[in-house]
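Consider the single chain below, provided in structure tokens and representing the form predicted alone.
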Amino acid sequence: MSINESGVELSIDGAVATVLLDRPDVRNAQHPAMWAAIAGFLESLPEEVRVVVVRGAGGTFSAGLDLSLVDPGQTEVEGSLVATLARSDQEVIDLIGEYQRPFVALADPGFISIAVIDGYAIGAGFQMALACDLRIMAEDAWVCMKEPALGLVPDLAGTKPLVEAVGYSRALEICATARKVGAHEAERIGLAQSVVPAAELDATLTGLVASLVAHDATAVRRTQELLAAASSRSLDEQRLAERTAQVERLRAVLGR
């Protein structure tokens, strides 16, 4: 199954559910509608999907919003955030809450999220894999928080997964620097989990996937959702939580 809608091709395959934005003219900038057809494709995905890839096309991730929709000139095109402004605040942050639909679907222990990413990831393309739960760099990619570098801030729940990946000081650096990250620092900080030659990006991802996909899907699923839990319980409520997770686990298991 494949469909092409609004920039953006979903297709499933078997296990793996593929996300490649596809707008390489402009570097896979994104905009509002990309974000609700990619929103609908996950939110719907069938229980057999177990790995989500996320990936640009023509050799970069995304150069992240497209900077149409911040021109007061081009207040016509769909989605204009300058048009929005004459909104109250109220409707505004709601809409910005649907924008991010996408981000926080990424991040359901449903599945288990691979960025992709070459070239480089800028801005709403870097929070994008920041939704993801693992992240494959090519060596000679990048990736940016662009917004306070333009007079905002990110807003797409990036801030978070940042925080949590390498802590508050090096995420206030990163952003408030607007600075480039390249490959091997990211790595280094714990923003990826892999670093290939973009000629091995492809080979790496196989790997990957087929090593996730090697094992029961409940017990990945359920160990899953207690590490992404983990950090907002108390050591109590974790060992509750997995004790309830394992009863589960050895009825299914044992009691064939």
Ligand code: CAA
Contents of the next structure:
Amino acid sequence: MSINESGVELSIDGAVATVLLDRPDVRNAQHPAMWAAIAGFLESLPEEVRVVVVRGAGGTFSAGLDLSLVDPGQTEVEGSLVATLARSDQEVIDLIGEYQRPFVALADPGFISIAVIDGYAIGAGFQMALACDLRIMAEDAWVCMKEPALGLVPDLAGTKPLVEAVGYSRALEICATARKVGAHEAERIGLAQSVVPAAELDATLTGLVASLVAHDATAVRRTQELLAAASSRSLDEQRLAERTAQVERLRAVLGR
Ligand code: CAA
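Now show me the form predicted together with this ligand, since the one above was the form predicted alone.
Okay, now the whole complex, with that chain kicking things off.
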């Protein structure tokens, strides 16, 4: 199954769903209709989907927010954030909550999400990659949290996974300087799980997906749930969650 709407191609092939950011003419710049399409897709994935791949068309991941949305000279553009500011603060806060939906959905422990980054992932692009469980990068690719350089903050659920991946001090340095972080550094500081030549991205992805779906789906999902919740629980709460999950697993595996 494959649908193409709002600059994003959404497809499912067996256990693998793919979100292809598909606006290569503007380097896969993102807008609210795209986020709504991705959220609707991810929130209704069938049970058999175990892996979600996110990538960009045309050799780049994403240049971030479509800058026409923050251009005071283009308030007629659909989704214009400038036009949105005629509303109350609370209405804008609620609207951004809606925009955050796909970024939250990508972290759903029901599947493992993988960002495949070639070219660059800037701003909202970097935050979309951060929303994924795993990131693989081409060795000449880079990421950049550009928002502070534009007078803005990262607001698409990216600050928490960034801090969890690299720690507070490195996250602050990356955001406050809005500098480019190259693939090899990204791998060294824990942002990327593997870095390969661009020509090997597809083969690397294929191998990774095969490894991720090789084992029992429920065992992997329950393990992912445990790991995803670990940092927000006390040791005692986590131990209880492990024991509880294991009882169900033991009964399923041993048939008792
Ligand atoms: N929005 C809209 N159009 C964009 C775009 C964006 N974010 N990024 C690139 N484009 C367009 C360019 O305007 C250009 O269009 P034309 O062909 O009509 O001139 C086309 O894509 C190609 O761009 P470049 O010629 O600049 O391509 P490049 O390969 O030389 O450079 C780039 C690519 C480094 C991404 C550069 O285009 C760039 O810096 N883009 C802006 C990045 C940016 O600031 N993004 C917003 C970050 S903040 C955010 O996402 C979240 C938030 O604010 C809350």
